[in-house]
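Just one chain follows, in the form predicted alone, and it is written as structure tokens.
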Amino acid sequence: MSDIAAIMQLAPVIPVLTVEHVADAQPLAEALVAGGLRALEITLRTPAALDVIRAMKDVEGAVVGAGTILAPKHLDAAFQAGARFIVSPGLTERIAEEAGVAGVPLLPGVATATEVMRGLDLGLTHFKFFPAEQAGGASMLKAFAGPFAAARFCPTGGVSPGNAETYLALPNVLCVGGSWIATPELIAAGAWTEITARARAAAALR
């Protein structure tokens, strides 16, 4: 899958996953895909990271793609590791372009006007509107739909299963990400059957 937006329509919710172990991997992917989340992130903030988008890769269903790219060595890196798409918490030239050159999809953070013309300017329409709660919100997103009326975003900070309705609801939002589906403790007590019970939730909103 080469297209960032057909990723993003997988499902109203892409889980931020921060996995330290990578035993937890694989029942991991396969308890979100079960509750039809199918696009992943793990995000590069843990020693394990790569190995488990490793682990994660060949799980049936998954679309695993990589957070928390901060600069193109991290990026190639996620790629080497089987990433099928990258999430930067901002935008920069640099990403941009070599994200390009690997032909992996990008979906890079943005949180002003500005970046969000920077990224228009690269030819990119896709973003990730970070940290969206302390950015403006959904009324900020509401207000980028008249003068960027061909940008598209996945709102992602502050997010829960109380406000994800009031962004998905947005024409301009084609999904949100979350980190309530499948936390750090609920990883850690193994509980597949609860995360799988969180994704059918999430996949269900709209």
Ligand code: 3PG
Given for the second form:
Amino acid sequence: MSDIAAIMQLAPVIPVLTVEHVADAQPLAEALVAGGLRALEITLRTPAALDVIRAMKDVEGAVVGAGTILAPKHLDAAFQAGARFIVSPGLTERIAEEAGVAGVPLLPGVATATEVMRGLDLGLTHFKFFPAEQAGGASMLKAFAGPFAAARFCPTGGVSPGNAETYLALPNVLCVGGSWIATPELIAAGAWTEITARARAAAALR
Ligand code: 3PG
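Next, give the form predicted together with 3-phosphoglyceric acid, keeping in mind that what was shown is the form predicted alone.
Okay, now the whole complex, with that chain kicking things off.
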């Protein structure tokens, strides 16, 4: 799956996962896939993150990506670990170039019209809208639809079961991202049944 648009359309929600212990990786991925969520974003915010990607990448049905990519060297490390897509909170030319060289789908963050234009200028059309709630929420994305007809978004940051459907109702939103499906607390507790239930509810949105 080499296309970020296809990855964004695997399910209405991409869970954003911060995983402390590699032992949790496989049961977590299995719990999410069982609930119908296949694209999984592992944030590079813990020392275990790259090992978590390695441990999850062979879980059947999972398409494991890396988030919190702040520099090309993070992208390379994640790609080597087996990440099949890359998410960044922002957009830099160096990261866009590196993703192109590696041939890995990229979902870079934007929050303003100028940032969307910079992305379009680099040949990108699919963006994370981050931080979604703080940057203007669904009404901001509605306003982006006029000038940026080709752009598609994954709002992330402050998205919850209470507002996800408002975002998903927008034609320029392909999916949303969020940490509510598998919070660090649920993961630490090994609450796989609860995580599957949350994933199932998220997969049924839209
Ligand atoms: C993040 O990168 O932390 C994501 O934006 C998740 O945000 P959330 O915790 O508000 O869902």
